[in-house]
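A single chain comes next, written as structure tokens; it is the form predicted on its own.
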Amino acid sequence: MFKIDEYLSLLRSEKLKRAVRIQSEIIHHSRNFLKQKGFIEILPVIISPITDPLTDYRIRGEIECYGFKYQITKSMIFHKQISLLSVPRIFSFSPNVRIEPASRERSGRHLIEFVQLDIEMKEAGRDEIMQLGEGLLAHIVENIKANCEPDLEFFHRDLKIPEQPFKKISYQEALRRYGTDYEIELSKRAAEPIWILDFPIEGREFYDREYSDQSGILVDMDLIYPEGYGEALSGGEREYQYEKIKKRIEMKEIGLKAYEIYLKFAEKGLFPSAGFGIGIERLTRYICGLSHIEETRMFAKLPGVLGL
């Protein structure tokens, strides 16, 4: 059932507005920190015959049109590494649509329907993407506190401009500390961001790069909000060369069909890269110290949930 009610509540909130507000201020310092870096903005990719499997290739949103079959954007990391074939630096506010588990409608962290700032970078390592995620959220948060101080005010939020270089954790320690929960108690314990590196092959997507001399362990990193807020971004080095995808994608159980086209790509010759998506509400949620990221945007849509 439609909840108007409960939408012409949020819609005539002071809090929705000054979110909002806000969150049209991290749009725009996002851009004008990632032009400054050389970073060329492409338009995001709606519709397409592929998209990241996320450990489920086979769950999906699908239309037909043309005879054809494509998928909804979950993420455009195929189209980010691609598009470095054209220029060597790229960004893009990309709309993704997610279907999670209805259990998660309360989780105040997942929404179906949310907005990722997608950056990849042509022949660089973990540490030179890591540094400019870094860059970019010490960027945000000063920006913000500069140019939003009532906004902040009414949420009560006191930002700290986070230090660089950020605390980092391999994924193994935050294990062993802290359980199957690490991410969530990490992120409660935390007073500053932090990284979690070095993720198993078994849990993560086919194209994060394997190292060549630790089988079985991934060049990439998840960076986690502190108090609580949980994931802020996830990313890292991809695997480029048409062999060791291959190899991937049948490690997944996963047809080789399905990603036909990414292949024909990686065949004829993709470059080295790293890149990360910050998921844009998240980090709404967390300058603004929101409970829910229902708070966060206009015509939010929560899992299990019947949304405009």
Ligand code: ASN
Given for the second form:
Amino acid sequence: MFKIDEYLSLLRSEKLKRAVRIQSEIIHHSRNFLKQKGFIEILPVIISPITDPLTDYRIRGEIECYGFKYQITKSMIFHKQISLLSVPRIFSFSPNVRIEPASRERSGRHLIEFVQLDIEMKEAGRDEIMQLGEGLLAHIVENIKANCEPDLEFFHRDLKIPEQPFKKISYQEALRRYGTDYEIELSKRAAEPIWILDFPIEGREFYDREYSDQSGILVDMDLIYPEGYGEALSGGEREYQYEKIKKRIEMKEIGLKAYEIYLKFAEKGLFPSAGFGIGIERLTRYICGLSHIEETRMFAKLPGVLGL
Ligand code: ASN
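Same protein, the form predicted in complex with asparagine (ASN) this time rather than the form predicted on its own?
So here's everything in the complex, that chain up top.
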């Protein structure tokens, strides 16, 4: 059932008004930063015959038209790689739909529809894309501090511009120190954003590149916000060679047929690249210091709840 009264009180709240204003500034300053670095904004893709497998979210939003099957975008990962055949540096504010388990309703961090700022850079390595991510976050925080003082005061948020380079920890070390809840444990203890590097192949999707000299380890990364806000972004270097991609899809026990179109592009030749996607609602939550992600955007859709 749709809870109109709760919805109206959120819509009329000072909190939402100010969070949305900050969000609009986040979008504006992200665009400025990326354009300055020579990135081109491409329009988002909402439906496609291929999307991120993200096997956690087995329910697929499928649309059938003209006898073809389109899926609702879970991420634009393959479109980002394919775009590089035209322009070398791209970004997009990409709406993603991921049907999260209803048990995540009150996690504070999960929406079933969210927007990620998705970035990809031709012939870049992980270090270069991590530097870009650090610069982007620092630029956003700096500009929000300069332009949104009354809003930050309202949220009692005293943000620090993160110091670059950010700290790094390997996945193995994070797991050893903090156990399987490493993301949240690390985030709670951190005073500055921190990178987690080198995830094992079993836990990630098939598109991040495997080290050529370390079997089973990927050249990828997550960025974790401090103060318990959890994951900020995810990305890495990409597999771009046809045979390797095919092998990786098969390892996941996904039928090659599902990625036939993507494989055709890979066969014709993709470029090496690196990129990441940073969730806009989670970034807004971190900047404003909010506990609940539904307070970070208009029309938030929580897992298991009817949204607008
Ligand atoms: N945007 C992510 C990346 O660039 C992929 C994802 O959202 N699953 O790696």
